[in-house]
Structures are given as C-alpha cells and as structure tokens.
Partner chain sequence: MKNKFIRYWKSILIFFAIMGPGIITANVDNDAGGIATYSVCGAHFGYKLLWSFIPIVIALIVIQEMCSRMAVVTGKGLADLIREEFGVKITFYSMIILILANFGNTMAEFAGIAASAELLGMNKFILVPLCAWFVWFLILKGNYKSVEKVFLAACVFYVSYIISGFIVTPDWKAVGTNIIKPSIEFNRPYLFMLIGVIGTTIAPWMQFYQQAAVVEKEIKIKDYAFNRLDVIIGAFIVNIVAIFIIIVCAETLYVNGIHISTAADAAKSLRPLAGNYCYLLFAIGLLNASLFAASILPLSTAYTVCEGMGWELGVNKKFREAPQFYWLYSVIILIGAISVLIPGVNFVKVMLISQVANGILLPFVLILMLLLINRKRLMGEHTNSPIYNIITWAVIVIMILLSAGLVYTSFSH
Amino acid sequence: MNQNGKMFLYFSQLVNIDVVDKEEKHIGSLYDVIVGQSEIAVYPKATHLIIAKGLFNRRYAVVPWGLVKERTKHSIEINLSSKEVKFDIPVNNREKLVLKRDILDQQVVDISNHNVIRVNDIHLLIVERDLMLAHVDIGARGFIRRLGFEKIVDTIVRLFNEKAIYLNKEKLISWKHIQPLSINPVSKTIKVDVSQRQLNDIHPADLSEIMLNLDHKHRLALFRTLDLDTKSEIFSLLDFPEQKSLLDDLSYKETLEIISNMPSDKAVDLLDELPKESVNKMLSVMETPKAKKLSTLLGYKSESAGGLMTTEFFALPQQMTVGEALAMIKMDDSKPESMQYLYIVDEKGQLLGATNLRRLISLDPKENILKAKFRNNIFIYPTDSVKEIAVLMEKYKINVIPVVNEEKILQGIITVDDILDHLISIAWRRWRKKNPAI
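Can I see the structure of just this one chain, in the form predicted on its own?
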C-alpha cells in the first residue's frame, strides 16, 4: 500500500474514494470498512472493505483487506479483476464492527472520562499494509473535514489567529478508552467486545449517569451488556421514570432477575410504584424467600420504618462462641447491605443485642458471643416514623438500627443512607412542584 509518507489518515479521507481492479478499471467506491477485534490487539485492524456500486439501485461487495494492493489519495487498487468482485452481498451483519455504521456519528462511551460522546471522524493508523483504528475524533474540525470545508475554514481561522486551539489541538480519544454502542435492532443488545471488561470496571453510579446521557435505544442496549449485579445496582440508583422506561423494554424474565437481586428496600420502592396485578404476578413466581420478604415489606407505608428497612442483615445465634461466629462470617457468601453491625438472636429470632467485628476479634475465640454485645439494645418498630428513627440515630450516634416486631423478633435494618435517600426524595419532589418548568 502506498502510504504517501503518512502514518495516519482520517476515515473521511478514505470513504467514497474510487476502488479499481488490478487493471485499474473502476469497480465502485469505498462505502465502509470492517474491523476485527481480539483480546490481544488494542487497536482493531481492518479485515474487509465494503464496496458500493450504483446510485439509486445500490449494490455492495465485501473484499478482504489483504487484497488491497495500493492506496493513493484518490483511489484504492485491489488485487482482483472486476469480474471476481461479487456484488449484492448482504452487509448488515451485526456481529462485525463496521466503522461508518457502528462508530461514525454514533454515541460511544469514553471509558476513561465516563462520558457519552459523539464521533465526528475516525483516526486511522497505517502500518505497512495494515489499516488500524487508532482514535475517534470528537472535535468540530472532524465534522468540518467530513463536510469538505476543512481547507477553507482552516484558512479563515488562521487569518484571525494562527495559534487557535481549533488549528493546533485535535480532540482525539484513543480507541482503547472507547466502548462502541453497536446495536442489534432485533435483540436491542450491544455487541460485546474487548473493551467490555473496562466498561464493567466503571462504578455503577458513574454508569447510571452515562446511561441517562444516552438516547433510549442506546440506554437499553448498554444496560443489557452488564452483569446482573451491576444491573441491579444501577437500577437501584435510577429514579422510577427511568426504571419504568427500561422495564417497558425488558422481558419478564429479565425484570424478575433484577428485582430478585436488588436490596429489599429498593425493590419494594420499585414494586410500590407498579400496578398491583403486575406485582402479585411477580411475587407468585419469584423465589419464595425473597417473595415473602417483599410481600411483608409491601404491607408497610413507605415513610415508616417497615417501608424503609431492608431484610438483608447478619444474625448470629446466641449459643455461638466468638470463634464460631468469625468462621461463619468468613464463610458466608451473602452480601448484607451493611456489615457494620452484627445482631445476636435467640432460637426464636428475638433480638438480644448487637455487636461488631472489632469487638468480636478483641475477645477470646472460646468466649460466648453475648460477651461481645453492646450494653444498650437499641431498636425500632416497623410503624415508627422517619423522624423517630433519625432522633434515635442522632442520640446514640449510630448509622444502622435494627427493626423488630412486637415480639422483638428481628425483621430488618435501616441505614442512615436509607433515611437520607428518603429525605432527599421528599425534598426533590417539593422542589419539582415549585419549579415545574425547570
């Protein structure tokens, strides 16, 4: 391939140029480029070029990139005769990453900066005969270049300011930091590629913000690529309108999996907003222990302790030794919302007291765990108000408080985050009522 002394070129400089056969006869024009991705290569390499022919009755041919013999400024020569190039080949394969269709003008995720960006051009690297995807161009100059006005605009800008950022600083982002949102229109899922691993490393709070900046189809596609735990965390962070928007497009099975995996208090907040018929149907087919917990919680008002509590907590039987308790904690695979406090209960499940890991590890492993409990056994009832809970938390300087029923049987816990979430939600709704136009 003739590099013309250049190591880089833009996709806008390549697309639509003439494609000629080995006898330099015109075949068509370059329509798109297919790139392949692997676990090893950071920068995808061109595997095929897509050639278009015809104006109104357009047909396409796919040719391996390895058959490219020479590239000049105005044409690409391939090592085939025009008769060997077969047109009318389908080019809608969603399993392949295609530059124009999947990247150019598309919303992509900048993994490094946790931003949603739009690609104005694609920066390509030439290494011997290989063409590799190096960067995406998100700057205004990339868009001007594609319109064919780069030289004119550059001249005008240079007349006024030769040191203008527009001329001297390209807005390029390395491909290794990019997650393309290439959507299958049928399944509405994103094709998972090597950068998916980096996407999974983004904190769910950041991912939820990224999702809110995407249009609906991309939001759903991105959501479906995530693992169940991440989906559940993100779903817990979204407001109900965004949750409802996703639920409308998720299958019944997907919905059940997410709700079953959410913290109980967050799941109840969601179910509380849904039609009762739908909720009853979900609970009837949901895993029995989880359904029972949610059914119980749904019986309480949302502003009460019962409505705010989560039923995920760590309880220790009173007959245990300290050593047995520590072994149990170490081996348990469950993920209670808060491990800050551990609760000691009798054989009926009645709350006898609370402790923490620090107190446990400071005692002899042979001691009974009751030796580790705090002096005060502080708890609240499911019908207690948010105000009453907040007063107790402030009085005793605690961030988590257990909830018991009339028989003192432990029902759940409430964290200070649950209280803050509730108060912020109330404040937000009041603000929205006063500022409906914003």
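The term rigid core refers to the most C-alpha atoms you can superpose between the two forms while keeping them within 1.5 Å. Numbering follows the first chain given and starts at 1. Predicted, not measured: the structure shown is a model, and the values here were computed from it. What changes on going to the form predicted in complex with the partner chain:
After superposition on the rigid core, the Cα atom of residue 51 is displaced by 2 Å or more between these two forms. The Cα position of residue 319 differs by less than 2 Å between these two forms after fitting on the rigid core. Residue displacement note: residue 388 has its CA displaced by under 2 Å between these two forms (rigid core superposed).
Moving on from the form predicted on its own, kindly provide the form predicted in complex with the partner chain as a structure.
Shown below: the chain alone.
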C-alpha cells in the first residue's frame, strides 16, 4: 500500500485515535478534521484537526494540520506541548467544512449519477504530510467497517467464496463528483467548495429531480445556492405544489427576482395559481415592461393562444440588411425560448413574415432581410384555441407560431412544447372516450 509516500486511509480508522504531544503525553482524542481548499487538485486538504477531551464536560481544541509530527496506527503526535493546546473552542456553527459533522453519515449528492446517497465512510489519501479527501465510501463494506465487524465478516465471506465481489470491490465515489449538503449556518446556503462549483453545471432538469429527493430544508438550501438563471429554470420545470412549497420559504425579494427572470409563459402559469392579492402586489413592484407583459398574459384564458404564448421572441425591423440582422443576433444576450425563427416587423410592430438563421446565412449580407422571408406569413390570434394552433403547426410543419393582435402587431410566440401537454391530454381524453372500459 505504501508506495512513493502515497497511501490510503479510512476516516473511521483515524477518528477517535489518541492525540499526544511532543513528549508523548496524552492530550485527547481526534474528534474531527477541518478540510479546506487545496491548490493542487480537486481534492480538499485537511487544514486543522479538532481534538476532544473529557467525557461529560467535553471540550475541544483546534490545531493546524501542519503541526502533525507523526501519525501511527494508534496515535497522532503533534509538535506542541500539551500546555500550548487550548481547549476553548466552541465546535458548533462552524462555517468550514468538517468531515465528521458535514460528510460522514450525511446525505450528499452524487453529481455524476444524479442521486442522493448516504456516506458510510470517507476514503483519505495521504501524500507525504498532507491528508486529502479522495473518495466517499457508500458500500456495505464501509458500513460493516464502521460497525467494527470488518474482520469477522471478511473471514466468513472468504470461507465461502475467496473471490467474492464484496472483498475486492469497494463502492467508492470520487470527491470530484460529490456535493455535500451541509448548510452554512450564516448564509443558509449549501457549503460549496471553490473547486467544485459544479452544481450549476448539472442540467436543471436533473437538479430538480435531485431536489425532489431531499427534505425541504436541504431542498431550500440547495436552491438558494444556485445562480439566478438556474433557479428560474428549475422553477419553470417544477409542478405547482413543489413551486408553492419552495415559495413559502423564499423571501419576497427572492420570489420577485425569480419570477421576473422566468420566461413569461411559465411565470404566468405560476402567477395564475397564486392568490390575486399577492400577484397584484408583485406586479406593482416589478419592472414596468415585464409587469405589463405579465398582466396582459394573465388576462388570457390559459388554454388560448394568449395564455400559452411567451413574449420573448426575436423581432427584426424590415429595413435591416441581412448582415446587420446577423450582427444583432450575435450581440444579443437575452435568451428567447426559441431562436428557430426570427420575425420581421415594420415600424409599428406589425408582422410581415418569418425567417430562420439558415436562410439569413445563405444570403448576401448586403441584401435586405425581406429577401429572407418565408413565402407564407402564418400567425394566429390570442383568442385561438390549442386545437387551431396544433392544426396550423401540423399543416405547415413548423414548431413555432407567432401570435398577433387585431392590428397584426406581433405579441408573442408559441413553441410546440408549450402546447405538447395540452395536445397529449386532448388525445388522451379522446382515447378514453373511445375505450371507456379500460
């Protein structure tokens, strides 16, 4: 095991061992280890050890890991005299990540497999003097080791099968893929290590799935840890009961931020379910253009085009050249739900036609964009039903359709996924009618 000064050790083999001073006098026992950011790798390094002494009147001392002189199987020797170790540290409410309280036996997120797991043991890597957090152990063997039965069980298993999978295959997950869930007592967010800002990299759909597996305290803390865009995206993916449960815990300011940042169709779906008074209050403090949009959308019936549409779309003024249009698209940092189609409008905002990127690219940049326009100018009115939208989409084989008002001014767009659940439920109802017996 001991090659090139590198070796592995389980936290359960380290915790509770004796700590002695430089004269080998007993000071206390190892209670916990504080870990921090390491410069070299993604693996956090032990920065301090917490020593405990006393049985009933338990007191704790924190000593930098650098002072560890020697570590044997049964004790740790530190480079201090026992008088220099001050047992006056309150262990509670530390903001730092500590192994025993924050990781061992706790639930953590396995980012690579998108699920929530419980840690049975911690696998540490020793490189010369440093102790690094390498893996978490979630296997049965780790559990049995903690129970103190590893040797007995190993012997019994070996009796039956020398090559049992149990003996050789540890269930270790690399720390790179682990997100601990312990909550920072001050900021109420999940403690995130600098090296693992990975939460925001998980797809929001997977994140929302993970969140459903957590209790509501951790769900809230995890949610608060994310950036605003991810928050809004997750919110758009959740069903109303789950949204409501989160909303109850979020502050007014947080709620407002999220709703303002959500695509307007999703925001309206949510606002539609909330009590009227609080919606009015929210709209009154929101930025005016957004609030105006939302309150117009709220006025439409939810199964009409107006209720389904989103007001985030890409409109190009008719006098633009193709080159100007492409430059404008490149510059834009807002994120309309769909960039599949771009809409050409006149000065009043009336819809003249649609185009797409492929058409624009294939034209000479000096041409006017009207050249890129599709032959048919297809649109619907806010009062049109889901069925009418579906018929048009099917007929012209398009998956985005613009919505205009009576003056033909462009109001919003509907993408096929906005109406998909409505279509499925219509199809389902029809199928039920035909097959009532099932």
